[in-house]
Every structure is written in C-alpha cells, then in structure tokens.
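One chain is shown next in structure tokens, namely the form predicted on its own.
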Amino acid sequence: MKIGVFDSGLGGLVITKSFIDSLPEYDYLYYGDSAHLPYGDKTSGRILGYTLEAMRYMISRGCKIIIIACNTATSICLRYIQQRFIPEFAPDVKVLGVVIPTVEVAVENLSRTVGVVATNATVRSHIYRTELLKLNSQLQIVEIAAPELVPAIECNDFAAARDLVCQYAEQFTKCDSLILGCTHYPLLKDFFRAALPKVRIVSQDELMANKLKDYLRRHQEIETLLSRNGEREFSVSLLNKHSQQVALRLFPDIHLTKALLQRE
C-alpha cells in the first residue's frame, strides 16, 4: 500500500520530495491534475469533481493514505471527502490535508498577526482564518489572493514571479508570520524571505514531512500496512513537453507518466 500525494498541478512535487527525503523507505504515488490547472479560479463544484476523480484513481492504485497537497482542494473538498466520500467508497483509507498542520506551525513563537497568501478559492473559503482563530481567537489575520503566481511558476517564469512577490509582500510587512498557502509557493519562499526579512515565512515543504512522520508514528494501524520498496510513481492528467520541463525543475531526474483515470 502506497502513500499518495495529490495536487492540482506539479507544485506538490516539492512536498512529495520532502516526504521522500524524510521517509525514503515507503512507496509513493504522486498525481497532479495538470489538465485542469489552476484550481484557484474554478468553482467549488468543479474543484470537488476533479478532486473526487483523483481520489478514485489513487485509491484504485493502492494508496492507503492520501495527502491532498493542494491548498485549494483541501479548503473546498477535504471535509466532504473525509465525512462523506471515504466512509462510503473506501473506509480503510485515510485522507489528510495541509491546512491544519500549517496553521499549527504559524501560531508558534507567539505570533500576533498572521498573513496568508493563497489562491482566489482558498482565500474565498477563509479556511485559514477559521483554523487560525480556533487556535488563537486574538489573532489579527491578513488574507491576500495571489492568482498570478501559480501560472508564472507553471510557465517557468520565475523572473515574473519574483516581481509579483515583491508587489504582494508590501501588504504583509506588519505580520509576524506569513503562510504560503499554496503548494506551488515553496518555490518562491526565498523571494518572500528576501522581500520580508523580518517576517517568519511558513513554507509547507519545511513542515509537512515532520507532520506526516508524526502521524504515522501515532497511527501504527496505517503505518504497518504501508509497503517499503522505495518505489516512486509520478503521474499527471495531461502529459506534454512543458509538464516534463516543469517537473524536472522541481524534482531532478523525475519521470512523469500519463494517468489512466477510470473515466477513460
């Protein structure tokens, strides 16, 4: 049984790499829905439909635990998947998101003002605001949507991304911590840190591996079922030369394959 990682595109490869570096013995399946990127400008209904399709595919490929690395899909779909879909479709599978582990780290060090930069859909859901206030009701929260960042990253235009980061950073100068609330944004963390030297940048690639390791330690009923052959499979819904180039930038020596979804 594999550890699955799902993202709306290829940004989740950054988190997958952190998992593999920290827990190399397990088998992994990565699935990126590159055909429908970006999720951040889609309706909630479309995002849910795409995410459910991904869950069916990954479960059919033997994933015992699935991490939805996409912040947008986490914010829109995770509760429905955990409470409705999984109990009926695959009750022995666990599906986790990235939001709660991220906010737990963001409120450390007595932060009083926390910023969130994310996609339109994630900001619209206010999931980060909701979860942050559960941990500290006195927090001041600044939420800003940055819809141009993911297309810049997926187009491999990091010069444009750096300029955009500098523009967005101006709105977070008074924050103690800033959550990079999109799986793609760890690729821009150095730009954010350069633009905001006094703000603690919370990047999911730096925290999710430890969170997964801790989860598996506490849930031996899952950990003992995971296969340990060191196998990795990286699949996408749309395979072309561009996606291969982006994947190689994120994860050297990677080999992408075309996912054969059940609808096909």
Ligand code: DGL
Given for the second form:
Amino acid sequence: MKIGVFDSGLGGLVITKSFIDSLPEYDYLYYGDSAHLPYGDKTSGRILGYTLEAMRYMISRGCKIIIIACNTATSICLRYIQQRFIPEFAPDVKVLGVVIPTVEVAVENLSRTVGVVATNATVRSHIYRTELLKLNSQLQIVEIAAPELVPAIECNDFAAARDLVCQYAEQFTKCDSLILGCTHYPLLKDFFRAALPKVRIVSQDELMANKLKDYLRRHQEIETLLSRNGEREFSVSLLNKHSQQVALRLFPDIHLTKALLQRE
Ligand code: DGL
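The structure above corresponds to the form predicted on its own; please give the structure of the form predicted in complex with the named molecule next.
Next comes the full complex, this chain leading.
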C-alpha cells in the first residue's frame, strides 16, 4: 500500500521529493498527467474528468493515500472526490489536497495582505480567497493568474521563467506574504524571493511534508497499512524530450516511465 502523489505534470515531483526526504521508509507512486497539461487553462469538467481517471489509476496501483499536489485539481475536484467519488469507489482510500495546509501556514504570521499566484482555473475558483478569509476575515487578498510560468518550466526554460517572475512580482510588492499556489512554482521560489525580498514566500515544498507527517501520526489506521520498502515509481502519461531533464533537476537518478492507463 503506497503513498500516491498526483499532479498534472512534473511540478509535483518537488513535493514528492520533500515527502521522500522526510518520510523515506514508505513506498511512493508518482503520477503526472503530462498528456493533458496544463490543467490550469481547461474547463472544470475536463479537469474533473482527468483527475478522476488519475485517481482510478492510482487506486488500481495500490495507493492507500493520495495527495493531489496539483493546486488546480485540488481547487476544482477535491471536494467532489472526497465527498462523492471516494465513498462509492474506494471508501478505504484517503485523498488529500494542498490548499488547506498551505492556507494554514500562510496565516501563521501576522499578514495583512496575502498574495496568491496560481493558474487561471485556481484563481477563477477563488478557493484561496475563500479559505484564507475563513481563517482571518480581515485579510486583504491579491490573486493573480500566471499562466505562462508552467509551460516555461515544463520546457526547462528557466531563463524565461525568471523574466516572467520579475514581471509578476511587481503586482505583489505590497503583500506581506505570497502563496505560490501551483505545484510548479516551488521550482521558481528563489526567483520570487530575489524579486520580493521583503515578502514571505509560502512554498508548498517547505510545508507539505510536515503536514503529511502530522496526518499520518494522527491517522494510525492508515499509517499502519502503508508498505515500507523504500520503493519509488515515477510515471507520467506522456514522455516528451524535456521531461527527463526537468525531473533530473530534482532526482539525480530518476527514471520516468509512461503510465499504462486502462483507456489505452
Ligand atoms: N499542477 C498545476 C497546479 O498546481 C499547474 C500546471 C497546470 O496548469 O496543469 O495548479
């Protein structure tokens, strides 16, 4: 019984690395739906369809707990998956997202203005605004979509990504904290920190491992079912010429495989 990490592409590898560094004993299955990336520019219906397909695949591969590392999929699908899909399809599997843990950390400091940089779909859902205001109704929130960043990262074009970050950063100079609300953006966190030295950058690779550790500690009924052979499998729905290079930035000996989904 593995820990599954799902993303629309390779960005979720950043969070997976933080899990593996902090909880190395467990077995992991990573699945990135790179064939359908970017989710952030798709309709909610399509994002839900792809995410459900990913959930079925990961459950069929023995995942007992699945972290949806994709902010877009979390924003659009998590509630449906937790409340409708899982109870019917796999009631013994747990599916968690990234938005609530991130918001909890973002409000820990005394912030008056919190920025959120994310995909079009995440910003359109206003999930960050909604969840932040639940924790602190006095907050000012600046939500900006940055759709060009993900394609630059997936093409391994970090020079272009750095220029884009500098442009987007101008809209967050008045924020106390900035949430990087997309799986891929932790790869750009140094650029954001350099462009916004006075802003606290909230990066999911720095918080999700603690949140998962805490969850497993509180849910022994799941933790005791997880296998501990240190196995890792990294799969994507489409391998392109850049995939391996981007993945190698995080795992020096990574071997990406093409996932065999039932639709094939
Ligand atoms: N994984 C997505 C997210 O975290 C970004 C990439 C995409 O648009 O699919 O929002």
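Numbering follows the first chain given and starts at 1. All values derive from a computational prediction rather than experimental measurement. C-alpha atoms forming the largest set that superposes within 1.5 Å between two forms make up the rigid core.
In the core-superposed comparison between these two forms, residue 255 has its Cα shifted by less than 2 Å. CA movement of residue 240 between these two forms equals 3.3 Å, with the two forms superposed on the rigid core.
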